[in-house]
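Have a look below at one chain only, the form predicted on its own, in structure tokens format.
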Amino acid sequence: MMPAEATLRLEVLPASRLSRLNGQDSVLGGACFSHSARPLDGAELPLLAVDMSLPAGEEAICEVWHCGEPLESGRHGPIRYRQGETLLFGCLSLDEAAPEGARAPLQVATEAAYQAIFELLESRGYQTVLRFWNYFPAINRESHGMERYRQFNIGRQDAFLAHGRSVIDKVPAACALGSAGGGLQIAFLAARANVVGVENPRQLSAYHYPSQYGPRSPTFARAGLVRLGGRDMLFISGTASIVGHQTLHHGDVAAQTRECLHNIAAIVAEANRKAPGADFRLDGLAYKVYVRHSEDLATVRREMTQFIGAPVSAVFLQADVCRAELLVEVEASGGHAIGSGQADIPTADTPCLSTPA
């Protein structure tokens, strides 16, 4: 079991004041959204400067996790990462190269990605991965005679293949959202940790996904559990509007918004069936929202006050989603500690933030 003091932290601010985060010893890592991406000086924290929009009139805002545990910065190749005992955050970017063979770009970068961030783990002692976030630009657009995301499930299939890692059921949760420029973007949060695997449902698991969304299908869970500082934790990855395999309410995206919400009610149902003393709730958690066109933000976020049923923790930004016909995506963490202090209100896990490789 992880000693309490390393309990998860988020917290949520402004890009302009990340420099008062110089000198505690507590940052694991994070993430920056801005357009265009905010050059960071997060010295050997690992800080992920992503480009993404923003509503119009917010300024750039950054998502820090904090741990209490003792932390170490590292390098290892373009990866940046910061661990203790048993969390460890990792953040790299990289540029598409030119063709190789008949491999498209973004597949060979996106398996060299993952090759790296395994062998980094592997070499520190971490099987675990909690939860990773994957961005890059142009998603839905085809090239090569594929779609991009379909690209990137390839070469992250290979990379988990290569390293004898399983791509059904043992997966961690995760998120593939399109970024508005850029390389390949990827943070991580590892532990040595047991995590259980949480599907919903209402949906096929992406890992079984029939051939008509691409040669290999996605390898995620729909959420990730784990116990960590005597606490159950809960990361959601991304999760739009599909039931079954099926998206659902095209052109509308405030039932896309409800129905993204009540796929995140059955998984947080399903964690609680697991965890019975985990007590997760919608008004608890952590949320991210990623929505395609800035003309919808303002339904997206009275589509969710309104089925929460209570004002919600939440960044929303302006993103493509991995299927063209999906107008909103929404992912949350829950179980740990959120805000600016030490105040120990139930949320979620943190992404880390890395400046570009």
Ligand code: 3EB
Second form
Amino acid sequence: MMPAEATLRLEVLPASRLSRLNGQDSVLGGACFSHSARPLDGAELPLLAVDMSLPAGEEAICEVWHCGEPLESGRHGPIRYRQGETLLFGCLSLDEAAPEGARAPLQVATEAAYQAIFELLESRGYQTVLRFWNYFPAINRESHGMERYRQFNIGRQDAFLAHGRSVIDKVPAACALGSAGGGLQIAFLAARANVVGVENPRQLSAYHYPSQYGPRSPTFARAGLVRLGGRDMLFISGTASIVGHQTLHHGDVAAQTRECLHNIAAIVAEANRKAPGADFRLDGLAYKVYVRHSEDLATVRREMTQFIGAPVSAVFLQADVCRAELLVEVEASGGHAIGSGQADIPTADTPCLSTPA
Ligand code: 3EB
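Moving from the form predicted on its own, what structure would you give for the form predicted in complex with ligand 3EB?
Now the full complex is given, and it begins with the chain already shown.
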């Protein structure tokens, strides 16, 4: 066996082939998407089962991060995690607590979840989070006099503040999407390395959004850049059709998709400026695409193919996006290995833009 060359590898595989991971020492953790969420065995591994629909006829899908280091699994409160010498992947599912005074249950659950995550990271000596993935149902629904995404933003920011973490400038990349059911679910990838925040010159930093989007600004960076195993890696947050702080192209999913990709191109250019040797390219990234209305999937796929101009690795999911007017959100990562990492497993299973819709 060849030693694992890259520190980090992203594998996308159908949930039906998840058992293939059994006994693979390299599995760090990941997330599986199906509707309804399918319970996962392999309880040893931090795999999050997220309730999210896929394009019609497509099989439930898993995103699994692998790492070449010797790994060990652990638990901390609600968190299941797996860690090596330089990387840690963790995930948790929390039910929203019963109403507690004036604070919305989602806000309470979010603050508790992030507090638990920061406790774990502090105790294990992981100061940097490369990426958070946040999923919870009914993200645009109003309760307790406020949209649930805004409740989430309060709970998240309070936990950052309680742990003495900055809520501007030095914040992790993230996404926040509406799932089809279940509790609050968070996955995260952390490192013992320095992460450089990347912002998008076309957009106001989300941590500076004005109060019209909620009493607390969202705590995330447009992207995080990190050097692992001698390679530059880029984690691009969920990216939407926002310029400045405004939503553009109301009701036009094709134009929103193009605007997302212009934003991602700007983030990639900014990352290449900060890491001159890296040469990140749009056609070399692994994408995850969240589409609000499943009937828009074919349009989004077509716009991405046209914009990028090459077949790329992309997972498509149906999810609600954090502003009611947003129809699509695209996240991406690059610089790490992509694929099964085994010559005998054809990569044709990996969903790809070139797959017929
Ligand atoms: C935006 O740019 C779209 O709250 O963690 C994108 C990425 C969005 C992350 C988050 C929200 C988050 O504001 C929404």
